[in-house]
Every structure is written in C-alpha cells, then in structure tokens.
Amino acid sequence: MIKPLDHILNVPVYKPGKPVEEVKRELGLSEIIKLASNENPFGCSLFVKKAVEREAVNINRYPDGGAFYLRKELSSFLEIDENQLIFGNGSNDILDMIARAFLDKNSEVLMFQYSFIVYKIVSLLQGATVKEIPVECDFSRNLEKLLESITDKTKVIFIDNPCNPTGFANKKEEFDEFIKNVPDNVLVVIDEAYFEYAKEHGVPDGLNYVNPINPKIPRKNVIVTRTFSKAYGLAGLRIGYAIAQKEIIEILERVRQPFNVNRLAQVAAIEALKDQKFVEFSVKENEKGKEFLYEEFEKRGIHFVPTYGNFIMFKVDDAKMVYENLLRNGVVIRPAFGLDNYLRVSIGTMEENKKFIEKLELLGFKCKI
C-alpha cells in the first residue's frame, strides 16, 4: 500500500456533528433535532431561496471565478475596496489557502488551546510546528501570553474571536493592545465566523485592524475571515470570505482553486446581504434562546461557559453518557473535543431549546432551584 508523507500521519481528522439523516438511519428515529453544528435554526432568508431557485437553471455552467457581483455587493456593504476581498468554499477553504501560502516545515504557528481544530489541521498539513497557548481556568484568553510566545520562527497566529467551542471572546481594548505589539513579520488571522452574534457585545470588528481607523493602531499583517454559514443560514452552500490588504489578497489568489465558489452560493450570498432584517431577527432570537438556556442550566446546577456565539459549552459528570443518551432520544449535540466532560449545544429555536431541556430532565437533570 502506498504511504503518505510522514507529517500527514500527525494530522487530526475533523469530526463534524452527526447529520440528521445518519442519526435517523442508525437509530431508527423519525424525529430529530440537530443542535450540533452551530447552524442557523431559522433557515435562511426567503429572498435567498427564491434567488437559488431562479439560478438553478444555470447549474450546467461554471460560476464566475472572480465572484464579480458578490464582490461588488460585499465591498459596498463593508465599505472597503473590492480588491481587499477573497471568497472561499466556506471560510475553511480560506484558512487552507492561508496555510498553503505562508507556511512550511520551518514555520511556527501560534493559537490558543481549544481553538477551532481546522487551524491545527491546515498548519500540520504544511508541516508547520503548532504551539497551543494555554487558556485560563475560566477559558478566558490572555493575549499577552500569545505575544510572549512569539519567536523568530512564528509566521502565523490564528485567533477565533469568538472561540469555538468555548464561546469566549476577547474585547476591543485587549485586541487593540495586542495588534499594536505584534511584530511586522507575523500574520494575524482573526476568525470572525460568529461576528454577527457578538458585535453588539464589545467584541472588536476586525476590519478596523485591516484598515485602521485609530491612529494609535499601526497597520499590521491582518486577515479577517467570516462566513455566510452561521447568522446568514447558508451552511449547506459553503461560502465564506476574507478581508485583508490587497497585497495579501493577491498572494492568496495565487493558491485559490479555480471556480471554488459555486453559482448558487454566490447568488445566495448576494441576496442574504440584502436582507439584514433576517440577520437581525436571527441574532435577537439567538439572544432569547441563550438567556433561556442559561436560566435552565442554572436551575439544574449545570456549569456552563457564557458565550458570544450561537452555542453554549456546558459540563456534566459523564459527557459520553449524556451525549449518547440524548442521541438515542433524538437530540444531536456535540462533544467539546479535547475537554473532558464538556459538551456543546447549538442554540436552536425556542421549541428545540425546550425539547433539549426536556430530554436532559429524562436523564436526571432536574431543577434544583
């Protein structure tokens, strides 16, 4: 049998949340609620659905490789230059581009412990050395420790803000100081997949580090990645984007696969941007669901980590048992990989949230208050 490159064997395999169809098939269940992948439980904008239906007649044609119309729409929405954007088959695609463009076996990558696992995957695929900076006991992240860990070999720093799976986010003041002190030869990748859910809670807008508006913050090498998968509800179409200075975008374009964003995804993203009322609705409902779950966890004495995303990480005595029993009862959540006895639940519709709590009660998590 043919052998892979030695460093490939050290790359962890990404484990997605179980799809509804698989759970139905394996367990013989007819009704499933999926709260495992931080998807938007309210679907997507109706305007998006109509646009996708109209565009479906053209699926025999290759998409616009440069995403001309989406680029114009998004640059106008973000108030940035069109040449500061690049699009990907989900933001994961862009993370892979970054690794291929800037990392090799002589490179060092920094990230916090319990960061989104794809950073480690794409870095190890390039043979780079990955250093994970420990988080505090409450899962908060000390950006000064990240700065202290930079060496002559450090090429890229990945920061998910908010973080998946813990839900923690560093605030603007912390980030301002961090960016000011990052060396000019280090690339900072700020993953803002959950930005829409967090932006009203003191979490910084990464665009202000790409195009600094504060004269006290110098321009550094910063890439901000975002996605249409979460608040916009387009996870199934796989479309994300990154914002950076045009010189960095030009480098990424050299490693981008041709036609990497399909036709339906492009038209869906355009319509999704136009319907900000749907995004606002989704964010408001997420806040209601978050407060409901906080309250229900507190009543039952279940420890949870406050979140800035559309998911909550919580702790139980036997996470494997709780996960498997919830699965058999038709509720799909997610183990928080790397964290013993922690689980992560996506915030669903209020009906789904209540059903999740009902199933927890069946496992003995009764109200203590």
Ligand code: PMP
The other form holds:
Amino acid sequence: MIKPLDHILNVPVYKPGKPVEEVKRELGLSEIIKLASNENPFGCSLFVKKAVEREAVNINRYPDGGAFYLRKELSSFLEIDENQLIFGNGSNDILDMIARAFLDKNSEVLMFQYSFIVYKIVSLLQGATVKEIPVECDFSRNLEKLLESITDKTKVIFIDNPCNPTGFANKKEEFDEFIKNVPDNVLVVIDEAYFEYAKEHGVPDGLNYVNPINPKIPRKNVIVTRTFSKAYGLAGLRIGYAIAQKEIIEILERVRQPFNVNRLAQVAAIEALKDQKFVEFSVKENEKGKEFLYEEFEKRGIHFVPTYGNFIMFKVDDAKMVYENLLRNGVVIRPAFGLDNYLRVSIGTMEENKKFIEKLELLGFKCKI
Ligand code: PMP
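Form predicted on its own done; form predicted together with the ligand now:
Entire complex below, previous chain first.
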C-alpha cells in the first residue's frame, strides 16, 4: 500500500453536517429538517435561479477564470478596487490558497481554541505548527492574549469573527486595537463568513483594515474572507471571495486553480449581490428565529452561547444521545467539534425551529417555567 507524507496522517478529517439525502437513505425517513450546516433556510434570490437557468446552456465552456463581470459587480458593491478581490470555490478554497501561499514546516499559525476547523486542516497540510489560544470560560476571546502569543515564527493568524461553532464575535473597538498592534510581518486572516448576520451588532467591518477609512489604523497584512454560502443562500454552488491589498491578492493568484469558480456560481453571485432585499429578509428572519430559540432554550433551562451568526451552540449532558435521537426523529443538527457537551443548531425557518423544539421536548427537555 502506498504511503502518504507523514504529516498528512496527523491532519483531522473535516466532517460536514450530514446531507439530507444520506439521512433519508440511512434511516429510511422521508421528512428531514437539516439544521446542521448554517445554510440559508429560505433558499436564494429568485433572480439567481433564473440566471442559473439561463447560464446552463453554456456549461460545455470553461468559466471566466478572472470572473470579469462578478469582479466588477462586487467591486462597485464594496467600493473597493477590482484588483483587491479574489474569488474561491467557497471561502474554504481561499483559506487553502492562503495556507499554500504563506505556510511551510517552519511557520507557526495562531488561532483561538474552538475556531473553524478548516484553519487547522489547511495549516497542518502545509506542515505548519498550529497554536490554539484558549478562550475564556464563556467562550469569549481575548485579543490581547492573541497578541501576546505572537512569536518570531508566527506567520498567519486565523480569526473567524463571528466564530463557528461558538457564535462569539469580538467587537470593533478591541479589534481596531488588535489590528493596530499586529506586527507587519504577520498576516491576519479575518474570516467573515457570517458578516451579513453580524454587521448590525457592533462587529468590525474587515474592509476598514484593508482599505482604511480611519487613518489611525495603518495598512496591514490583512485578508478578509467572505462567502455567498450563508446569507446569500448559494452554499451548493460553492463561491466565496477575499479582499486584501493588491500585493497580497497577486500572491494568492499564483496558487489559485485556473477555473476554480464555475460559470453557474459566477452568474448566481452577480444576481445575489443585486438582490440585497433577499439578504435583508434572510437576516431579519434569522433574528426572529434566534429570539424564538433563545426563549425556548431559556424556558427549558438549556444553556446556550449568545450568537452573532445563523446558528446557536447549546449545552446538554449527553450530546451524542441528543444528536442521535434528533437524527432518528428527522432533525439533523451538528456536534460542536472538540466540545463534548455541546451541540450546534442552525437557525431555520420558524416552522423548522418549532419542529426542532418539539423534538427536543420529546427527548425530555420540558418547559420549566
Ligand atoms: N468560515 C466559516 C467560519 C464557516 O463557518 C464556513 C462554512 N461552514 C466557511 C468559512 C466556509 O464556507 P464556504 O466554503 O461555503 O464559503
């Protein structure tokens, strides 16, 4: 049997939320609610669907590797130079490009404990050393601690803001201070996959560190990654993007696969950007779902972590039992990676949220007040 490189064997395997089709097949169920992957439960813009249909006749041709039209649309939407953007096959693709461009076995990567697992995976694949900074007992993250942990070897810092799975986010003021103090030879990756859900709640807009409006924050090595998978509802098409100084984008372009973003994803993203009403609707409904679930958790004495995203992490005594029982009852949620007593539920439509609570009730989580 052929052997892989030694360091590959130490890399954790990414375990996605179970696909609906798989649960149906394995458990013989016909009705499934998937609240496992922080997708948009309201679908996507109708304009996206029409554009994808129109584009389908061209799928025998390679896509535009430079994403000309999408680049124009996004650059005017964000009010940022076209050469400060790069697109990925999901934002995961960009995280991978960052690791391939900047990390090797001599590099050290910093991330908080319980961050998005992909940072660890892409860094370890490069043979880099990953240092996880402990979070506080309420899952908050101390950015000063992160600063103090930087060494001569630190090359990249990955921060998901908001964090998946905990839902915690650092606020603008502390983030400004952190960015100001990061040494120039360290690259900070701010992963804003849930930005649209969080932006009204005092979190920083990473664009300000890339294209500083506030001159007190000097230009730094910052890459902001975002995605169309969440509030825009395009998870199945795989498209994300990053914003950085053009010199950093030029480096990433060297490791980007030639046609990494497909035709359907490109036209879909253009239409999705144009339909901000759909995004606003999704964010508003998410707020309602969040309040509903908070209340239901509180009534049942279930501890949860307040979230800035479209998912909530909550605590139970036996997470495995609860996860498996919900699954058998047709509700797919997600274990929180590395946190034995916690589960993560994506906020769904109100109907889905109610079903989830009904099924929890069946497992004995009754109202206490
Ligand atoms: N970052 C975070 C924090 C995420 O939760 C996710 C999706 N689970 C991603 C990045 C990757 O998303 P995508 O590749 O779909 O853009």
